[in-house]
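Starting off, we have a lone chain in the form predicted alone, written out as structure tokens.
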Amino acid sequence: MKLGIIGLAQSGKTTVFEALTRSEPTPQRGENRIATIRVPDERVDILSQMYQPKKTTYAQVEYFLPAHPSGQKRDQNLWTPVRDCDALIHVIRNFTEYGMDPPNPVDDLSSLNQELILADLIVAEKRMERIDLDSRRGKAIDAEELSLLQQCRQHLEGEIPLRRFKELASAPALRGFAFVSAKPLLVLVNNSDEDAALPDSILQSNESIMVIRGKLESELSRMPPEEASDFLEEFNIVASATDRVIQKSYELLGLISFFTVGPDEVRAWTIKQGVAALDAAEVIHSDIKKGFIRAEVLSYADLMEAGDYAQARKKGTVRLEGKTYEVKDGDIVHFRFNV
């Protein structure tokens, strides 16, 4: 999962990207940066105690904070380092500093969200007049591909985001053109160190909110855990900002965990709600969805009922399933093929 950090200039995105990866501060200004972070999961930390496998791996999120450099003109290319993003975090400066101007969160993200239309506007416009040249020049269209991108330029030309037509959105014949405002998106609302609260001229916004003390938690995201427990109680928080990102963002994209175990490897796996064990098989190789056979699945919480692996198969809850099968949030699947 990637996700690509937006914002208009002096909303703290560099911060809130530092507060996210418990990166340090660096001086080079003009530079992509980008982190990865481990998934945190308790389930994946149980399941390692009890088999104790030679190597445990957590899901994976990257954070990409793309390059603005100073006096770059705000055009549809500035959003070209994000389009291969799975979604967006768009900070939104809620606080207030000296030369500052007073903070207007419902105003910055109605600014950020007309240059993501624009941009995607201009796209779908300059696609769809190459196939009138084509079409024109007795070449062969997509009806499909020239039907959905008139969607989109009527929903942009009403100013709004491609992100609320969601099968829309996911058209696989819209795939490669990466519309920004199609992709999923989660709102940061920076606020000041003492300030928790969410400004309630943006709950009208019918975005997907979060508040962030960006400062605040850049600095306790570098400090030693036993150190910093103490100021995340006296500052009331329940999470790390990283923690809580993630969870929002799962929700947002609508994933879930499963998870392979064994004395090699106890290895969580990302996946769409939904998906079938044929494709969950894909994820892991290729070569298990081409020979699958049957995917024997035990959910995590049969498992801890049970014990051990072996009294759960004893309770019956270790079941076989074939193709069609919904892979849940917190299965363990073994998957049998052969090729």
Ligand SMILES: Nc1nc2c(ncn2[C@@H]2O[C@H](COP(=O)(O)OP(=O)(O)O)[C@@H](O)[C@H]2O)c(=O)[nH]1
The other form holds:
Amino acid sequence: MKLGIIGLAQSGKTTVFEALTRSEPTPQRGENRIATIRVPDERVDILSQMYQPKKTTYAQVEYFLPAHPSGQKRDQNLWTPVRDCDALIHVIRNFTEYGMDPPNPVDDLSSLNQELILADLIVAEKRMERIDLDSRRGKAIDAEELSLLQQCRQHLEGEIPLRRFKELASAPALRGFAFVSAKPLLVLVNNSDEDAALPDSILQSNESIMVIRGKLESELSRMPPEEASDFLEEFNIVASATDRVIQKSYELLGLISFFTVGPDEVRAWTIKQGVAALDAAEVIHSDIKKGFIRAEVLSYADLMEAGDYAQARKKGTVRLEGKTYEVKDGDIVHFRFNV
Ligand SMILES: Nc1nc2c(ncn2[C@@H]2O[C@H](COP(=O)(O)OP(=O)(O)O)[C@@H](O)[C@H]2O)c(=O)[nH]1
Ligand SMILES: [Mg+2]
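The form predicted together with this ligand is what I need now, so please give it after the form predicted alone.
What follows is the entire complex, opening with the chain shown before.
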């Protein structure tokens, strides 16, 4: 999962990136920054204690901070760096700083949304012009593509981001355009240190919204945990910014984790909710999908209740499932396959 950080200049993108990835400030400016961090998951910790494997592998998420502050000028190439991201994180300034205008989260949200919409509109219209030209030259055209693009244009002209239209946003025929307003969006309202609340004004928007205190949380993320814990209490922070943002991103993208366990490795795998066992197998290896026989499944909760795998088996909570079984969050899966 790759998450791209966007927002107006001085909104705190760099600060938030450093908080989320626990990275040190860098003196370089104008360079892309990318950091891969593990998805914290207590279940993986506990499974690892239980199995004492040679290796423990957490799921991973990539945060990407493009070099050029996005959302500044009307240029269709503005968003090129984030076109391959799975979702976007929009950082909005909600702190006061000497020499800056008072924060206006609602305006900032809407102006960035407009930039996303405009960029998509340009892409859609260009493509439609091309199709029109082809058709006038007697070339065959893809009627489905054209119809989808017309729908996009209609929504975009109405200033509605494509992410509001789930089916359209994920239509395979449109995938190549990588529409930026179609990407899932998480809005991070960047508050001042003392302020833990979401501004009322922004609650009416249809977005997925969270508060972050970027500056405070980037400082906390660099402290040794013992030292940080006092501050967490003092500032009433229940979970680190990293944990909260990852959790919300999983929700937003409809992602879940399943686990494989054994003496060699305990590992978390990330899949979309609703994925069948056969496709979950492919995430591990294409051979497992090809030779799929059955999946032996035990839920994490049942394992915890039973105490260990053998007990769970005795209690009958270990199940054999077929190709179409929908893998659930927290499933511990052993694939049986032929190669
Ligand atoms: N008070 C306060 N200042 C912040 C916060 N986040 C960022 N800043 C300050 O705002 C300025 C711009 O932040 P920066 O992360 O460079 O913004 P960017 O231009 O979006 O990358 C810097 O002086 C930061 O120290 C915050 O949460 N609270
Ligand atoms: Mg910056």
